[in-house]
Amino acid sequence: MAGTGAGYDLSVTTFSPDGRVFQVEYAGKAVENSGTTLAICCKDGVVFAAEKFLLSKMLVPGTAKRIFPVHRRAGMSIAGMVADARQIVSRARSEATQYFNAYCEEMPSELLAERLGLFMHAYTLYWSVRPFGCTALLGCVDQETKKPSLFCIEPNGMVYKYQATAEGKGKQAAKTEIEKVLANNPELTCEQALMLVAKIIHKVHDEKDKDFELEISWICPASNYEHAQVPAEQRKAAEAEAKRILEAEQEDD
């Protein structure tokens, strides 16, 4: 019984004496401890940007994916457990689908938002059960609008809507400089977006980790406003201009 949790994080249905549930908390440990995530909404769309570790050298480019896409105009980006995000993809996607069936047109962004946070928060509620050890940003564009939205959604069921966030091991640091392109750029679009966001990823990945493959996904003019990944040749440029101004504002200091 001695520890952190003195007995209180045995099960997710009992409180601590301050008024705690442990086994939340441990969720949260699992995303702080996973890979760098990050969604910025722009002027024109939603880019996603995940720092993939690299568990392998024999692992195939492009497999363990870390965003998905939930519809046609909207993605997913995870922090955290990726067996666990499997099943809230999932999830999403058949609300999606079951609210396309019942009314012939595709799910408002909030709803889907409010409906996730209501399935993860179900799974701290029951001993049987344990809290998913991931957060999602859920990216959608209006398909009439075409107004860009950007939520997280945490393993305790909270749901916040961001016009950029980040969650994982190096989220405080990429929120910085979120937080500073945003105020340089308030007219950031896709494509501009598309360096900036490869330069976080490098200056916040941490070198003691293992090496890390770069994926980006955006919903755009330039993917006729569907989730799609980047082309590689442009995801290999962005990536490659980042670590250029990284090099040169090293040397600088």
Contents of the next structure:
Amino acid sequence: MAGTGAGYDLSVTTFSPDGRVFQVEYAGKAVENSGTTLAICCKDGVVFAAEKFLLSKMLVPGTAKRIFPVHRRAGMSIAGMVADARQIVSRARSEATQYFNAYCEEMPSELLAERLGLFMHAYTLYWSVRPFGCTALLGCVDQETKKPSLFCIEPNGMVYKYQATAEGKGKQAAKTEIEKVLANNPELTCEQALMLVAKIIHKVHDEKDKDFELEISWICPASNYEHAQVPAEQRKAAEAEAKRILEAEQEDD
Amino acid sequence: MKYKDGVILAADTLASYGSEARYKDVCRLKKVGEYTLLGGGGELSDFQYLSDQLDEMADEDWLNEDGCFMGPKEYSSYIGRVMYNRRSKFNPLYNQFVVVGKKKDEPAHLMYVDHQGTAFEENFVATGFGMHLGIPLLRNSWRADMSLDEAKALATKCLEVCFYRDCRAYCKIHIGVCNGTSVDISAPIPLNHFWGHGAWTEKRLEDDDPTATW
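Based on the form predicted alone presented above, generate the structure block for the form predicted in complex with the partner chain.
Starting with the chain above, the whole complex follows.
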């Protein structure tokens, strides 16, 4: 990885002759090397999942989260440097709160995503700061229409609206799996998605990596359309079922 | 007032504009967070302002996702501090608040906070005319082991007396109940009031008598 920039990669304010800003691309590398995270817009809400690497057996389960609530009906799951991401989560929270204070209405998801895109992009313009080394998957459910939406905000400030997407190490494999799932189940509900999402994360997990804890949260009727971590029993049941199916599939191969 | 399983709060539905009974369908009770009920008398705009601030605090509490929420003790303490510091800056929120609630298995909590920053805990409190007309009734009839219906009946009776004797009161009320698991504010309840007393209906003056009755 060293040396390919040939001197054009020393500062975020420098373009290379072929029009690339290497520092921003390097920030993207931090995302590519992190644990997989994915999010899916289901018929009745949004499901987030993250492969949280356990650096030590002594880590208390349920801590060092990668999925954060932004406001009642919005959550954000992070790929990349979570410490960087906390700034973005904090910014998203204040944007949403200030919007509500001004307009007495929950912030529309597209607007929030756009603001975050501008925020992240601003850090790619100046020599004195560095870009965020993380990608945020922002999932929201509209308060009135109950329509789910999902946005991916990258370190370069680009914002993409997705039906479902994945980021991190296993993103290519995960995206393929998600496309298969959605092709088979166009009317997928969040409850149905739980097991499928657990299966995808377990499947794309690289055995060479450390052990991981599956973090899932959702915004759906079961959580009263509020962002909430999936209850422990449901998560464990989904994981157990996912592992069972994966083992069965491996035996078939 | 506190009752056996929690705490209730009752308020009438009037927002006056000086002496004018301007808005007669106002809910002066507000659910704060998960376990707390705030009842406000005095300046309605200040009550609304504080309500919005408390809603923001409750949302930040919710963002922590740590499985525990602030309860009536926390909110009443915060409100008490805010009120005292505002009065010390000569910019008070002109309200008398009753902050009640019950957080799960903790004991029921009832606190009075006012625009001067006075804050105290009690088993039953009242604001405004309720202090003068209602507290004596509460002192006579309140018991720690009252059932919900008894407590509601006592609160209703106090507000009925207030409606009879306070020119600036109203005959529709809300009753809010905090029982440790939920906070429920009732639909507006009309009070019974009787005006068929002899003193009102009997003719005291003879015809053509121009003098007053007193």
